[in-house]
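Below sits a lone chain in structure tokens, taken as the form predicted alone.
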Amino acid sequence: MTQLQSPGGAGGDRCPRRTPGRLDFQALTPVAVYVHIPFCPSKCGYCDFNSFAMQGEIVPRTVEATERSIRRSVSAGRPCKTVFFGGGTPTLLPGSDLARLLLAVLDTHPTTDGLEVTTECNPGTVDEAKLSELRAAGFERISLGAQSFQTHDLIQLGRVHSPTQTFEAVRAARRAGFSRLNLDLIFGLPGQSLAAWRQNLVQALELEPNHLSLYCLTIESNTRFCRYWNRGMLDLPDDGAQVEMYDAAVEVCAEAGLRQYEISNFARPGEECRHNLAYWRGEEYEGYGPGAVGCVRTSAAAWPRRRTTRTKHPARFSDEVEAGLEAVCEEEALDELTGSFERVMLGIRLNEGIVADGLSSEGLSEVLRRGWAAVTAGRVALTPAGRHFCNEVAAALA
């Protein structure tokens, strides 16, 4: 089962560009804001995100550069409707640094009603004092990277926390005032059985999260797991076993009152992640920090949009910001046709589906014939069977 990469960080480092002149964004629609923290305690074997096991002077230097980049953003003045701190491990930073960066975002982007502010969190990097500091700063939603409740799974994944620390982090988050809490779990792990996966789901639900993100392990290029896989050193569940695990997740979450609203995401009513919904619905988002991706319009017109990738390496990112550069290593003008194609590729992941108008009639006929999708009230959505063939459906429709 293939997972699509989050827009949080992709692209390579190429030539820096100077900051373009600001435009008047006041009248434009709100954006989702992503802040990338690239530091981790260690590099997990399966991870291909823009993260670095670094410490020392580079960490506060990167925080300073990220704040400066936010405050002189070309999108300054555009309202924000969500803020999401991802990584890396945001909570590897002191709470004061995360609060500082959040303040910079809110000073730069006027807030809207119902603002959602999330930070990702490694259970081994927080205690009640830090979580209370984050809650006081304005973070109101937390996403804990539990991944598994089995010690041997965490060890082979390269995680630095224990199952006990996940339980403690959840209790500490509740005491600190976080009522909105997501848990990330991965299935299809080396040697994992269906029974072990079901036990992970049971333990997660005992913690009463509002939201679960349940991902199938994928082998990404340039990771330690990819090298192991190429050498025949990973005993992964086969496709049939992965399908059983996924179907079990859908069943168990439904019984617990968590509604599936996207292929890998389940939430109690009203607790969907609004930030990620902006990605899946093809809305605008701005990105700050090394490796962050943004995609925003360049004028009051809906198209084109400017998609940028920030310089990925923390030291080079800091060098460029300190030199007065925008610290962008890649950019492209996204036209309406390309934007529509991407909305199909991402939007079909949602249970709400996508508008049928404009889709390939031949492709639609084929996925309907196969029973992978259905049309209701002018919208095309995946069937339960079709969720196992999401990429194939998206390619056919687009």
Second form
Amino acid sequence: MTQLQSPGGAGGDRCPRRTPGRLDFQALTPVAVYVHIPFCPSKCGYCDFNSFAMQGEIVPRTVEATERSIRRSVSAGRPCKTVFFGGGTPTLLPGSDLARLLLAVLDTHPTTDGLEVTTECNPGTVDEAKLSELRAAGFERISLGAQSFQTHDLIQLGRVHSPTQTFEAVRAARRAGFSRLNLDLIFGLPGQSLAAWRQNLVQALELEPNHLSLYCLTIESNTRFCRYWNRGMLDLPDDGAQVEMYDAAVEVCAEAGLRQYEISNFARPGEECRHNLAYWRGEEYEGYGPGAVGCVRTSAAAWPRRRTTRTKHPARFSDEVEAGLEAVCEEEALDELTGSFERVMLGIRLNEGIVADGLSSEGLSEVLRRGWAAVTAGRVALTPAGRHFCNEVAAALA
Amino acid sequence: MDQSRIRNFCIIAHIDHGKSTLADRILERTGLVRGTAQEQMLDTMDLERERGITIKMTAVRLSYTAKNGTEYEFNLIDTPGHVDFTYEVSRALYACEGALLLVDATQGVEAQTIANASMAMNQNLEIIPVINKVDLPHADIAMAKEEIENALAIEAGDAIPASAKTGVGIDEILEAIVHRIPPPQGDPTAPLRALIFDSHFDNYQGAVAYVRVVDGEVRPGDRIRMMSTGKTFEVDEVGVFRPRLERFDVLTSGEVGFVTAAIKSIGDASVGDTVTSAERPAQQPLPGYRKANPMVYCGLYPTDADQYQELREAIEKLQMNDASLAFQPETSAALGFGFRCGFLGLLHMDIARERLEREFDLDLILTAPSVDYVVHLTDGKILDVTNPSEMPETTKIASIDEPVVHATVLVPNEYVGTVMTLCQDRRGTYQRTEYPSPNRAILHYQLPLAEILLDFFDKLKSQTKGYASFDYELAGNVAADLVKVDILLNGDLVDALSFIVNKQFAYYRGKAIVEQLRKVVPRQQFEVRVQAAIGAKVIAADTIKPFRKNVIAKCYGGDVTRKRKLLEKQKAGKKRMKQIGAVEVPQEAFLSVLKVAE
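Could I have the structure of this protein in the form predicted together with the partner chain, to go alongside the form predicted alone above?
Next comes the full complex, and the chain you just saw is listed first.
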């Protein structure tokens, strides 16, 4: 990996101040770092993420505030092994802003070997020049929100890009030097047939990504889709049809050599998203930017942990950071018991499963009896049938 | 106190016509309470305060110096304002010589006003009409007077205009109590006769009986006898409430107060009973005693079977304070061990459930309420059926009688048609119509009690935009063409969902309940058939399709807390489900019979 140089004049607070008596975080296990960019060209109908279709002065102001908040993080000094820029639409920002934020992360968190740096990317917001700039800044993995290769699906979803732009973005990313590439696709779209979904999968695989995230459309409350759904205006495939689409996806990916490693994620061996694996494995993560969530220990002991959500609105977030505050709007103290509940809930999503020891034996025998899970070498993992009932399994085991 | 200076009275009013506020003003004006630290002094339980109704009445003693300079002893007896407690109201009225008839100047006479006023007139009480809320801009005193005269046949010329809220008319009311209500006429030298008009249970004192001494006197140390049971007790304390308890040496003829006598069970101080002296008993009890008969029955089951014992103890404790609550153990194939409980009415049932859940921290399943059906069997035997699942086979039944009520509905003229349709839909028999004022009508119907247990009152209120008022009194049993409808889930009979219905409505109600269940029973991993059947004949059916998946598509760092909470909720919800065969049924399903939209 190239040695990163900081641009001139990045400010004097690059080296985090170490409060006397602060724990020696260096000694601790690394954290996964998430940076949230809350801006989008427009709000998609299905999306309930913390995103805003804002322009103008608020954008650079938020970038500035995010950088400051990174540089004076309570986790400063803790090593990081993965960095993930998500949104919103990170690539709506100029490449230089993304580079600057990444630099702030790397200045604040010493890196470990094999650092993974991903950014989400909307196909309609990048060209080869911008992607090259990102690559040069240290990003090495791209997650493209393709969603569908059918124009009418994209219009319905409220996406700003076209299928052609997705193809172009993939080619541009390759030319810019990104070898690690993910495509996000959504199935169970209004009016979508199994055949149309299969067609999408074929088109995605033709682009030879080494990672696919395939999500079933979920109607989240407080979204435009939710309002349509409540009024009976969305013709969604029923859960039986969703199951067929999912099973088709699993089959097609396996044939293409993309191994499933999580409920919705498929990758060539070794190309799994290590950042997301950290969430599912119950590891610690830090979050920067409006609405970002972090969950880190509060002392040298692994528990309790503190889960924080940064202030969500960009202007409020910036106000608070500028006032020298931590800009946290919600926080939760997680004890080990709650932590292990979450560990089951998240870990069972993975094909590697979770350690069988310590699980509810009643729940375990129930899910084994139903054929939803199997135990191999002391670990419990979902069976293909069980993947459709992940929540039931989690509820039984946790 | 000389009987000539005692005035015993109560306030009768429709709900929300301002009875409790008026009582508060009277208490204030007679110096008993200063200001209103807590509004509505007479309603003691939290629950009453929340619901704004009086469940248990209390008597308070007040001293009033009239304009003529004489000091009078007032006993204000509070009466419950709901049809479920009609018998208790009648006993409270018996303890009085007069009543303030409170009518809201903006509403006029309502159904409960009529019911309670007729009861008071039947007991020859002196009635003082009071037109309340005259301070409101749309108050119509003339209309209220006209309605009092037409609907109640009470002279309203000297009705007192008042506002319990602002205090207008309170002095006039107090003077009218002195001059218009007659003093008690009991015999102070005769053997003791005191009417129990209310009681409550105190953990230290045992049952506390609220009595009106009619003849004779009662003192601590006296041996007393309950005339209905013959049980004797030694009096510990006598006294009055002002509104806090005050001990006295004696309660004499004409007075109202409490008696405690280490009475272990509230059932031994039952409302309506006569207390007499054990040494010198009276020949005749005071008239009108009857045992409180439950009118409405339902099954009460703990959601968690382990709470059965706790539930038993809780019901027993509740019964100590509420003699009209009846219960006996029952078993349901669907719900396990529980109790069949009898209540005076739906409100009484609701209050009991709420107190059990709130005061005893229990999680309960209630089955749909039922009435007491008198079943004549072909072999000549007669059976009381309060649990639909115990209804015998059709072939063994000669006939079934069901309880009916005489219902009074007061309604603006434009809603007469609506109300008539509603009553007819509920198997009502029209009796007559009266017109208390040019704009309103009083409809009299005979209705099966079972039909008003459903959502009759809600329907009445919503279909008349809240203008109708409704009251009823029991009117015996009449024969009816009834059948039992069973509900089956995947072929398993759910005994707790069986219901009894008029044959001509069986199909519609069966269909409606099946539909309701399809909505409230969550999808399972297999198809669930929901059927309604009369005997072996299925009259309605539907299916709940299985769910094919339950999985969150996306779960990353920012979603964890929310998803965890959803999962915790899912786990908790599962615990509250009842397993019927392989089908998991939520609590609310057992009340779906009640929620059926007609």
